[in-house]
Amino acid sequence: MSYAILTLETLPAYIRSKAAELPAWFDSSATLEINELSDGNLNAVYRVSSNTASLIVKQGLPYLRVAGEAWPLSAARAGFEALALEWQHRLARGSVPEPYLFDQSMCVNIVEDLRGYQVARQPMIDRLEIAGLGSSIGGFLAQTLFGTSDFGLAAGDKKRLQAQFCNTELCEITEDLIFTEPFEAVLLDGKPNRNHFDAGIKPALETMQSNAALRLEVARLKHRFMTAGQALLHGDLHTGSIMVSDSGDLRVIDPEFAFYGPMGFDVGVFLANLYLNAIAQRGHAPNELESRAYQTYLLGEARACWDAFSSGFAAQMLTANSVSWRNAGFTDAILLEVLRDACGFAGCEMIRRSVGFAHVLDVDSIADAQTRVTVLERNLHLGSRLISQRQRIETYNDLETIIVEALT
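Is it possible to get the structure of the chain by itself, in the form predicted alone?
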C-alpha cells in the first residue's frame, strides 16, 4: 500500500485490511467507531473502537501538523517512534503503551489505547499531586538509558542500534528551536528566527541574548547534544508526553524525537517542565499558600526523579557488560556528568518554552498579563543560571538550591 493520509472515512477499511496483524481480542469485522484525538504538534491520532475494545492509530503526516503544509516534514519519523517504543516496552514494560503494529508504508503506529488516562500537563497546572511521578519517570529513564547504552549493550549491538536512529529532521528541529533561535537574535544566511514571545519580556530577552558567556555555554550544550551518543533518548520528555490514570498509573508516550544523545537531555527536559510549572503557579494558584504547597510537591518530585534515576542506574552498572564499567568511581563520574548536563539542558528548555516557537500551557494560560510577564522573566533568569552554573554542580542539592532561590 502506498502512503495516503488517513481520514475518518478511510480508517475503517484500513483497519480491516490489517485484521490479521492486530490483537486477536480486537474484532475489526464489527462496526467501528472512529474518534479523532489529534492535539499535538506533529501527527494525526485516532481512537478506533470495536464493541468494548479500542486501539490508538497514530499516523505521521508529511508536514508539521501545528504549522500545516508550510512546514514540510517527512512522515517517516513514525519509524523512529515505532522502534523507540519497541525498545522502551522491552526495557520498561508497563511504562509505555503496548505497541501492536507498525505499517512502514503508511507511517502508522497502532498501540494500546490508554482510555481513562489523561495527559499530565493540565492536571498539574491545576495542582494535581500525582503520587510517584518523579520516581516513576526516574525509574523509566534508568532502565531505558542504561539498557540502550554501551554499559547495557554489547559494543556491536549498541552501534547497530544507534545507526538506526539517524533522526535527522527532528534532531534539527531540536537543535534550532532549543539551542539556537532563542539565544541568537540574527541567524546565518537570512534564515528566519521562529521565536515568538510576549512583548513585555523583550528587554529581558535582549539582555540574555547579549550575554556572550551564556551563549558560549549554550553552544557547548548544543554540540554535546549533537555528538554525545550515549543512549537512546525519548527526546521530548515533558509533562505533555506523560499520561496518568485515575489510579495513578503513568505511561510515557510520543517518542518520535527518539535518537542517540546525551542521557542528561531527557532528565533535564523533564525537570525543566516541573520547574516551569512551579514558577507558573503564581499565575494559577488562588493564593500564596496553595502556590507554595504545590511548589514544594514539585520540588519533591524533581528530587525523586533524580534519586530514582541515579540509584537505578548505579545498581545496573554493577552488572555492566565490561569490567571497565563496574567501578564505583566511574559510575559516580558518569552520574555527575549526567547531572551537570541535565542542569544545562533544563535551562535551555525553560528559555525556549518562554520565547521560542513552542510554548507551554503552564505559562501561556496565565490570565493576568503582568503576572505572565513576571513568570516569563523568572523563567529566563532561572534558565540562564542553570546554564551558566551547571559546571559548579556537585550534587543534586546544589541544583535544588538554585531552584529554591528562584522560587523565593
The other form holds:
Protein chains: 2
Amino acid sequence: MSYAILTLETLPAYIRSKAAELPAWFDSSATLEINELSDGNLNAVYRVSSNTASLIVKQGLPYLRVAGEAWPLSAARAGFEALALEWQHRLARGSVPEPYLFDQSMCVNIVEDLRGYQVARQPMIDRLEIAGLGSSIGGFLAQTLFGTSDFGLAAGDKKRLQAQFCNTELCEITEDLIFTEPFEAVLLDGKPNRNHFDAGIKPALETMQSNAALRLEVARLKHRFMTAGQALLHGDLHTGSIMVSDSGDLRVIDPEFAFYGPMGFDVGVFLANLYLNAIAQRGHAPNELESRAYQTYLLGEARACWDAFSSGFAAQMLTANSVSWRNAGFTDAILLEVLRDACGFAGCEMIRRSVGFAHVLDVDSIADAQTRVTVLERNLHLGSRLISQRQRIETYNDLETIIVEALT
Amino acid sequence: MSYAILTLETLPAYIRSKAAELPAWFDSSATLEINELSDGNLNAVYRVSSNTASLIVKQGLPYLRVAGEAWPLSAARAGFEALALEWQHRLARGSVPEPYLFDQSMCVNIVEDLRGYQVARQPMIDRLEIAGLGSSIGGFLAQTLFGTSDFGLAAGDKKRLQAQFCNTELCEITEDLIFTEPFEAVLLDGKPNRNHFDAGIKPALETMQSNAALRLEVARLKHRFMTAGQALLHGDLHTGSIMVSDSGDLRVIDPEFAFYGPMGFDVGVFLANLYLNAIAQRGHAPNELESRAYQTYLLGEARACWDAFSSGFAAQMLTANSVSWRNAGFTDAILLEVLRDACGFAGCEMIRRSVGFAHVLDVDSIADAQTRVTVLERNLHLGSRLISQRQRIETYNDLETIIVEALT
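Shown: the form predicted alone; wanted: the form predicted together with another copy of the chain:
The complete assembly is shown below, putting the previous chain first.
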C-alpha cells in the first residue's frame, strides 16, 4: 500500500486490513470506534476501540502538524520511532507502551493504548506528586542508555544500530531550536528565526544573546550533541513525553527524535523540565508554602533520577562487554561526564523553552504577566549558569546547590 | 561478476573487461605486464602496465593478508577505501592517488600508479629529510577533516555520510590493537591477546600495564575513538601510508580504515610516527650529531604539521556553515580539543607500535639489542606521559616540550 493520510473514515478499513498482524485479543471485525487524540506537534494519533479493547494508531504526517503544510517533514520518522520503541521495550519493558505493529509504507505505529494514563505535564503544573517519577525515569535511562552504548552492545552491533538512526530531520529541529535560534537575535545562514517570547523578557534575552562566553559554550554543546554518538537517546524526554496512571505507573512515549547522541542529553532535558516546573510554581501555587513544598518534591525527584540512573548504570558497567570498561574509576569518569553534559543540556532546554519556538505550559500558563516575566528571567539566568558552570560540577550535590540558589 | 581472488593469470582479462571505464590513455588491448606489489597487511596489490602507462589494482582479500586465512576479514573494506578516497580526492586533490574505478563485486580499486614514489618510512629511517612533509600532511588534514565535519558539511549530509562509514571490522582492529591489547597482560572476554615484544621490555611493560590511572585514561580515549564522530578520518595515517617522490611530492594512501571519529586521531597517529622515528634514531644514526640533526628536523616537521593543520582549519572555520561555529573563540576551543586528543592518541600509537601486534620498522630494525630495549622503554615512557598529561596541554609548545624531554 502506498502512503495516504488516514482519516476517521478510512481508519476502520485500514485496521481490518492489518487484523492478522494485531494482537489476537483485538477483534477488528466488530464495530470500531475511532477517536482522534492528536495533540503533539508532529503526528496524527487515534484511539481505535473494539468492544472492550483498544489500540493507539499514530501516523507520521508529511509536515509538522502544528505548523501545517508550510513545514514539510518526512514521514520517515515513524520508522525511527518504531525502531527506538522496539529497543526501549526490549531493554526497559514496562517503561514504554508495548509496540504491536509498524507499517513502513503508511508510516503508522500501532501501540498499546495507555487508557487511564495522562500526560504528566499538566498534573505537575497542578502540583500532583507522582510517586517514583525520578527513580522510574532514572531507571529507564540507565537501561536504555547502557543497553545501546559501546558498553552494553558489541562494537559492531552498536555501529550498525547507530547507522540505522540517521534521523537527520528531527536532529536538525533540535539543533536549530535548542542550540541555535534562542541564542541569536536574527538568524543568519538564510534561515528564519522562530523564537517568540514575552516582550518583558527582551532586555534579559538581549543580555544573554550578547554573552560571548555563553555563546561559545552553547556552540560546544551543540557540537557535542551532533558528534558524541554514545547511546540511543529518546531525544525529547520532557514531561509531555511521560504518561502516568492513577496507580502511579509511568510510561515514556514518543521516541521519534531518537538518535545516537550524548547520554547527558536525555538526562538533562528531563531534569530541566523539573526545574522549569519548580521555578514556575510561584505563578501557580496559591501561596509560597505550597510552592516551596512542591519545589522540595521536585528537587527530590531530580535527585532520585540521577541516583537511579547513576546506580543502575554503574551496576551494569560491572558486566560491560570489554575489560577496558570494567573499572570503577572509568565508570565514575563516564558518569561525571554525563552529569556535566546533563547540566549544560538542561541549561539549553530551560532557555529554549522560555524564548524559542516551543514553550512549556508550566510557564506560558502563568496568568500574572509580571510573575511570568520574573519566571522567564529566572529561567534564562539559571539556564545560563548551568551552561557556564557545568565543568565545575563534581557531584549531583553541586548541581542541586545551583538549583536551590535559583529557587530562593 | 561475483567475487573471485585475482591472480597474475586472471588479471589481464579482468582489466580488459573494464576497459570502457578506465582512463582513455590506458590501452588495455596491448600486452599487459603484471607485477605484484603487495606489502601491506590487508590486500593484494598489482601494477598493471601497458606500453608506457600503468595503473594500480588493489583487491580486498577475505582475510588479513599477513595472517592468512586464519584471520577472516570482509572484503567490504574496499568499498570504504573507495568512498574515502573519493572524498579525499575531492577535498584535497593532489594529496592522494587519483581514483579511476571501483568494482564493488570484486572489491577492487584501480587508482593512479605513483611510479617513482616510495613509502616514506624507510627513507625516514635512513634520515632523508622530506621537505614539506609536516605542512603537506597538516594541510591534507585541514582539508579532509574540516570538509567532512559538521562545520563543512550540512548537518543532514554529514549524518548520511557518517552512516555510510559503518566500518565495523577495521574499527574493531584499531579498538583491539591500539586501545585494548597493549594494556593487558592476558586478555579476557574470550579473545586472544596478540601482543608480541622484546623480552627486555617486559619489566617496563608490566609496570605500565599495572598503572591504574593510565589504564583509565586509555579507556577514555578508546571510548572517545568509538563515539566522537567528528569527521571522516583516514584512520591509519602512519608514515607507511605516505608516499614521496624524488621531487618531494607527497601522497596519502590506503584509507581503508576510514570512519567518522575524533579529528585528533589522525593528527596524533601521524605525530606519533615522527616521534617513534626520532626516538629510534639512536639505533640508526652513525653518531649522536646525526641523530640529533634528524630529531631536530622531525620536531620541525611535527610542529609544521600542527601549524598547517590548525591554520588551515581555522581559515575554513571563517566560512563554516552555521553562525554557531563562526566564532574565533569556538575555533580555538575545538583546536585545543583536537590537540589534546592528538596527544593522547599519539601516546597510544607509540605504545602499541612497541609492544602490540603491529610494530614499526623504525624500532624493530635497530640492530643492537640493548639500544632497541632502551628505545622501547622510551616509547612506553613517552607514550604514557602523552596519555596522562594531555589535559594539561594548552599549546603545541607544551606538547613539544614533552617530546624534547623524552629525546634528551
